[in-house]
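For reference, the chain that follows is the form predicted on its own, supplied as structure tokens.
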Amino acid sequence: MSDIFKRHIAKFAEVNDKEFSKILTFFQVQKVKKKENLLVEGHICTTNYFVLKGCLRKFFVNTKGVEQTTEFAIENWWITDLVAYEHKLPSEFYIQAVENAEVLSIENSTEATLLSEFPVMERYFRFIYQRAYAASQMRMKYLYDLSKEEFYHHLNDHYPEFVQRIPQYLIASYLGFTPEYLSEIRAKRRS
């Protein structure tokens, strides 16, 4: 499994085998069962997760008591409540396994030491955060620019692995509508 992480780092920064072995010691491997929470709203967020296998989601419970999914993470993706993680604050989100998963986790205090000892990892994380920010910007654009139906079709056309892999009620939650409305959209497309 560590080869997955090593290949991911290599996309953004050069790290030799000896350095990678030392870098890996800053991380813990965790196995997570489906529906298990890695983060709970109100708890201090101290951990960032890299998905080796499986799928995680980040969500909050809105004022009506409905879960609103804001983000998914599959293999080779990072997930945390970045604001709470960076500032050691109580989180306003949950992070939960959508499938049985295996993740590398790093605590924020450990990450600070990692970055101090291996400055090349600053470069790596800079690229990771830039990509995450860009993805967030595009999601906001789609929320405002596309109809709900267009947003679903865009997701289905550009990220079919999500639509096939993730339960439909979670896709609906991510897109901001009910599972029933998603069923209507899917039925229209089939006819």
Given for the second form:
Number of protein chains: 2
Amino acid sequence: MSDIFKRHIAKFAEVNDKEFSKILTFFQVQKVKKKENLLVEGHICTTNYFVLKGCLRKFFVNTKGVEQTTEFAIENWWITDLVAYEHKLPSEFYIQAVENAEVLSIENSTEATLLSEFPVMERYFRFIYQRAYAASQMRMKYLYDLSKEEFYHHLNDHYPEFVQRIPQYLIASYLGFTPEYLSEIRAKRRS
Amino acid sequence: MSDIFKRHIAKFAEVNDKEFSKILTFFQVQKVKKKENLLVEGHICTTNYFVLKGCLRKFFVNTKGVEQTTEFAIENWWITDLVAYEHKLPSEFYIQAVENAEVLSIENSTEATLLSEFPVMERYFRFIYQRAYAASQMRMKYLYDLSKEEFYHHLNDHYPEFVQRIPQYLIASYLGFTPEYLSEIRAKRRS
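Alt. form predicted together with a further copy of the same chain, vs. the form predicted on its own above:
Then the entire complex follows, led off by the chain already shown.
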């Protein structure tokens, strides 16, 4: 199962089998049940997660008491509350399994040791964060430029498997509208 | 003037004077006049900018023909269209000087050489992108959670010098409302 992580590292950095075996010892493999929380609002966030299998989401509970999803992570994605993780602060978010999942987890302090012993992993994480930031720059543009309905169609056109895979009420929560409104949009497009 | 860059690197990575002198040779110092464009929509984006002095902004022209600002960069900030920069693609954005500015610029291909000759810079850029992505995660939360008016007050409370420094019509463009509406909000708060 850790092969998926090995292949992911190999996309960005050169790590041989022996090094990879050592790198892997810095991580824990964790199974998470659907709806189980890996992070709860108000708790100190010390862990970063790499999804081996399944799907996680990050959300916060807004002032109206509604869960607002801000991020999904499927296979090969990292997910944490990055501000809280770097500074070991209480988080404003939840991280929860959307499907039964298997993740690699690493603690903040362990990551520091990993990076000092395997500087090649600086390159790996540089790429991870560079691409994540690049994606968020584009998402910001869509948030300004597209209506919610257009953003849904954009997702559907560019990431059809993702939209199929995620329960519709969570897609609605990510887009910031009600499940009923999402049904309407979908019906409109089909007709 | 390059001292500001040296101090910025020192925050995240260990680089001695001799190394820094060599690292600096990978960059160009560039003076930019207020309103001058460093990047134009449709042009291939090959350059990444570090602001030594002054202020830049990134914007796109939306479907209504209105400039929508998505990002500012003041001293110690990097700015580019990261998707286009990594893949050498035509950009969907403009990067323009808000004030007369001085920047360090590096070309994509030069950055690759820099990173292979000075792997310590992988650590530096890992931190840059990690923090930028962390900030964008929080911004995403505010975009979902706060009204435009609340977001303005949040900016004003947390970054008063920034709000003072940037022309009001650009703050309005960043927040996605008209300068007139911003004046109303400001008047309301004063009263």
